[in-house]
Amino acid sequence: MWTRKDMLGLNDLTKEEILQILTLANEMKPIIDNRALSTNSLKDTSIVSLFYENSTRTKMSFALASKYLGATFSDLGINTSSVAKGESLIDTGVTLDQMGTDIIIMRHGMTGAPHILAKNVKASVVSGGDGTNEHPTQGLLDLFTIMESKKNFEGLKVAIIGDIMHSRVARSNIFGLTKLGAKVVLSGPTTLVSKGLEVLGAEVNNNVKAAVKDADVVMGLRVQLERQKGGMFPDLREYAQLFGVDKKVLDLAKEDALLMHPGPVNRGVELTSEIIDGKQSAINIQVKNGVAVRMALLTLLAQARKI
């Protein structure tokens, strides 16, 4: 039985909690291609949507999940509402409190603010991202569709190349696959991927060819352009050249290997466009399976609010 109030982090999970969420995910699917299969479980759930920074696959896979379930859904436009003039965190979530919003969908570029909101409402708290610590759900999509794809984690080795330093969304895949038995191995230019890094619970290996070599997964993470005016690396062709992966480098994984990325992908840079559109990708899979994910997990809070 799920007791949590809120989804703040893989880290905070057990190995049993997060077979529990993609359990009911792989129950959950079908109704994404199949509508007559939609329910109204949640009729009675009010989800609100609370980004402070910009976001495609999160936010619109969280308001499927929730019109598939038969919530209502609305989204806080930030740029639209009283934080424009001012209005501190908590007092917005106490206000969204006050309208009787069951559960809260955040994404906030500081570290650590679905965790001062959770404290400070009495509705749910789902981080959709905070700042470079986790994006909770984008890793159990992820841990979904390997399980899909791979049926066990134990001694599976996960290849995650890119920047790691600044990513959410890596920390969160560490947290989950070697709680689930996997090996994880990072890679990327030593800028981005130090060896400090190990302290996760990966290890780190800045040769990406040895770091793909036999692995059963290899995700790409994006290179946050929006960091280049740090220096991180000299210009994106050089990144190309060294860290990106293409179809050379990808052969050097076992031949059955899964490639992934969350997106968006910088096609060319990450990747190339064709393993992108190749047929070891599952990137696109991964955007479906974040919608049963999100119904998932949803309703399993829902269901924690009634206990």
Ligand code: CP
Given for the second form:
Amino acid sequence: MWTRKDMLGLNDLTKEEILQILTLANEMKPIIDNRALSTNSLKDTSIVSLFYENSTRTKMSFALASKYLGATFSDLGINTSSVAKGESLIDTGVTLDQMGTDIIIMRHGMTGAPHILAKNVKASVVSGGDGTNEHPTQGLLDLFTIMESKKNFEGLKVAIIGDIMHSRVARSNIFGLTKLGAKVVLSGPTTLVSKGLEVLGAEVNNNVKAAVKDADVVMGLRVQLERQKGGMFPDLREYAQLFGVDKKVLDLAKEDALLMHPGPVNRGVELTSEIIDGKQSAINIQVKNGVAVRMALLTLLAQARKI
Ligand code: CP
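Okay, that was the form predicted alone. Show me the form predicted together with the named molecule next.
In what comes next, the whole complex appears, and the chain from above leads the way.
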């Protein structure tokens, strides 16, 4: 039985809790293509999204997951809301609480912002990404995508390449993958992938080819230009040459290796178009699985609120 009020990060979850979400996501996935299978199980649930940073995948997949399960979904457009008049995060959350909101999905540039909101509202809070901390539902959909393809995690080698330092996706993946028994190798420039990251339970190898060799999964990460203060690497062309993954690098991984990326992709920087659109790419599958995982999570949180 699910008892947690909020979903703030995979670091908080047990292996069993992660597997519970993934198992339910597997049951939910057919609803995406056949809405007649939906039981409208969330028809009494109201969900609001509160995104202080831009999003296509996370916000829209929560919106559609809510609608596929019969919930009421509303987006508070930050730029046209009273946040633009200076209203605080907590006052905004309490206001949504008073309107009967059951679940708030939020993204914020500040690490820990969803944790602050969760302590101050009755609604369940789901992090859609906070600062450089975690992006738990991206981590869950990545785990689900790997599970669909590889069946189990024990002994898998997952190479995560790119801007790890600024990546909340990498942190959620590291927490989830290591709990489930996979080995994670991080790679990229030393300015963005330092040895200190090994404290998270992953290995660091700044040689991309060595990191990718014999991997079961190769995950590229977006170069987050908006979070960098400059000087992390000379320019994007040089980054692509030294740390980008192309067909030759991908061929060093296992023959059946999965290529993943959370999106949006800087085509030709972290991955070449040839492999983004190639047969090993799971990038579009990840997007679809995001809806299934979010349907599962919303269902469990709504159930927990009735206990
Ligand atoms: N992967 C991801 O979080 O994408 P969006 O920023 O489009 O939500």
